[in-house]
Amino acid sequence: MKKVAIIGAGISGLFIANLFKKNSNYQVTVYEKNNSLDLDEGYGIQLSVNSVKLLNQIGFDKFKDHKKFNPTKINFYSIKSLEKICDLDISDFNSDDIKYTTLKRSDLINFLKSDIEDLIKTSHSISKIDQENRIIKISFENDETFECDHLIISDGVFSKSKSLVSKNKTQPKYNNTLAIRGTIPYFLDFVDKKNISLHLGSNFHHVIYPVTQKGNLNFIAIMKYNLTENEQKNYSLFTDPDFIKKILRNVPQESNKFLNEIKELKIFPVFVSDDFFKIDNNKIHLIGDAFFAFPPSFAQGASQSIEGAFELFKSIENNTEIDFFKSRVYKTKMVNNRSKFNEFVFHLSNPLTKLFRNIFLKKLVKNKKFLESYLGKIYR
């Protein structure tokens, strides 16, 4: 029986080892650094239908209707105007039983955790990685040792798994944007409770959605702003009230009538993989925002984390990991351009090139050849 140790317990990593439990060939075991798992309650995550499908493999079909919601349209609005410029109806790649579908991250992974509880060890803090043999040997802070055939890390943008592997080689960079995100009460009447809403600024976006079928709507608003090397490693600058109120006057103010409703409001600095990484060890590798951290801009973090997971489950099982790196860059390599290209359109000022695009948009998003490129490439 093969040995797998995961490092990081977030959707990738859980969603990987539900696969291998299913697998009798392979014993796995989860390690996190802290001791409990992340779930914060306020945080959306979108799943598009190449998600979904995976997901449905370990029971996620029958995951509760009441706790997601299958939105039908993006609708684009100007935050200027205040008016709707299009809409693009993501369920034209739905089919029956595989859906775009929004929910709280929270449920999600208490859903991927649920079948799987005995085989996460938290307060587990990596320390050591010492691959010179034939079996990989992992060191915790802790003083444990773990002795493993298959070492999968996916503790995420600030890996510290990926950077003793790498030698501190590798440094995500600040993307040089805020997120800025928390929730809206349902019962607003300004806002479409049954669709995903993108609200278009200059330098600025917002994203509002539905995430359970009668529960808060997520808010996600993207801003530029450039911060000091000193300023971006100061977390406690991020939860200081003078900070977060310099920050929110500079959000439209068109869209102040959505951030005087926000509950939870959090706002920290956005950070994205430069390149990749390839570890020379073909029984290590690199799943999640490890591998590489996007943009937010495309809305398909959680999903590719999901995508990549199941690509190396599948390549370890039918042992042909030497092949997964170069099929996960490429994919990704897609979903990252269009993540910066989104952010580029979603962010322009010049009231020209805005109406430019707005007329583009009217056009593209009913262009199924446009959108089958665009998106199907993607999704399915």
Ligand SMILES: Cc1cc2nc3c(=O)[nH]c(=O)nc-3n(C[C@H](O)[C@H](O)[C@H](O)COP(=O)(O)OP(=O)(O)OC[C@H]3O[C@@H](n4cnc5c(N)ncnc54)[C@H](O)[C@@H]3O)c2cc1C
Contents of the next structure:
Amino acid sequence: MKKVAIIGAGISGLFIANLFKKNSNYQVTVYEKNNSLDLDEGYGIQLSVNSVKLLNQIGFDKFKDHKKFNPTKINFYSIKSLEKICDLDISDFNSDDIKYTTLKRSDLINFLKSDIEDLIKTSHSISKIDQENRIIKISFENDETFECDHLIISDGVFSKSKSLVSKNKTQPKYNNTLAIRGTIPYFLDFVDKKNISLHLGSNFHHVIYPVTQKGNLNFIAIMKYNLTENEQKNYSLFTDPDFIKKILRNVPQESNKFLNEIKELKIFPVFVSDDFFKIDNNKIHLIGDAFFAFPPSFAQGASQSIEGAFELFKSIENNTEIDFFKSRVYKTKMVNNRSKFNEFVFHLSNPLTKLFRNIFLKKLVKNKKFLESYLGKIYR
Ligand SMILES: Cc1cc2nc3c(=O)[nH]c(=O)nc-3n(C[C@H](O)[C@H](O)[C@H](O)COP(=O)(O)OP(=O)(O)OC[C@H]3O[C@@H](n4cnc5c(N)ncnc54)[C@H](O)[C@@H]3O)c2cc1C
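Show the same protein again, this time as the form predicted in complex with the ligand rather than the form predicted on its own.
What follows is the whole complex; the chain from before opens it.
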């Protein structure tokens, strides 16, 4: 029986652990640095059909219906004029049992851990990775050690494991944007109750969508904002009431009616990957944000984490691990280009370019050929 160690119990680590659990040739353990899994309520996730299809293989289709929502459209609005620009039918990519889904991140994590709780070791923060011959030895800050045949690194965008294997060669970079997020625990009469609403402003956009059948809404705004190197490293800044007030003063006035309803408002800097890192050992792999973290403007982080985890599991099961990196890089580049392009287009500030953007947007959201290429290549 092959031993598999997974570092990090986030979306990608938990999903791949579920896949390994179904194959009796593997003994899998998930190591998580925190003393419990992160079940932060104030955070919604959008899952496109590419990941829902894979999640269904471990029973997501049977997961409580009242904790999931299936929006059918993305509505585009202009923040300044408060007018609707157009809408995009995302249900075109759905099938009977595979639908674009929104839910609370905490509900997704609860679903992913439900069958594998016995495999998760909390309070295990990685400190050392030794690669000798075919055996990989990992050490933790609590002085425990473990030997494994496959090591899967899924400890997120600030991956310590990646720093250890790359000898600090790769670091995420600040995306020059802040994320403002929170929940609204009831429906608002000025919000579309059934769909995703995307509001476009200058150097700013915000997205609001239902995450349950009962009426909880998720709010997420992305604001262009320069931070000095010191500010980027200073995490206490993001809990400082004066700094939060200063940031919120930059929110367009028209968006305040949403902001005023938000509970558990949090602000954090968005970090993204700059490049790929290929590990010189085909028994050690990166997945999820540790593999590559995208700007959030295409809402593909979680979906790609799930897709990458599935591809890695299949390549280990079929002994084709060498191909995994190449095929993941190809798809990741496509998603990253679209994420960066979306952010650029969503944040346009010149009135004339905004006017042209809106004209093009109205045409493109109804152009099947364009949608098949821009979204279909990622979603299918
Ligand atoms: C503002 C914002 C909005 C987003 N919205 C969406 C969205 O709508 N849809 C979408 O698909 N994606 C979205 N994403 C992206 C998505 O959240 C991430 O891509 C996804 O959570 C990555 O999963 P992961 O498993 O790689 O990492 P994570 O979920 O970050 O999990 C990493 C785990 O590793 C653990 N860990 C860290 N260090 C160590 C260590 N040293 N030892 C052991 N364990 C460790 C952590 O505690 C954590 O549990 C968004 C991201 C941002 C920033």
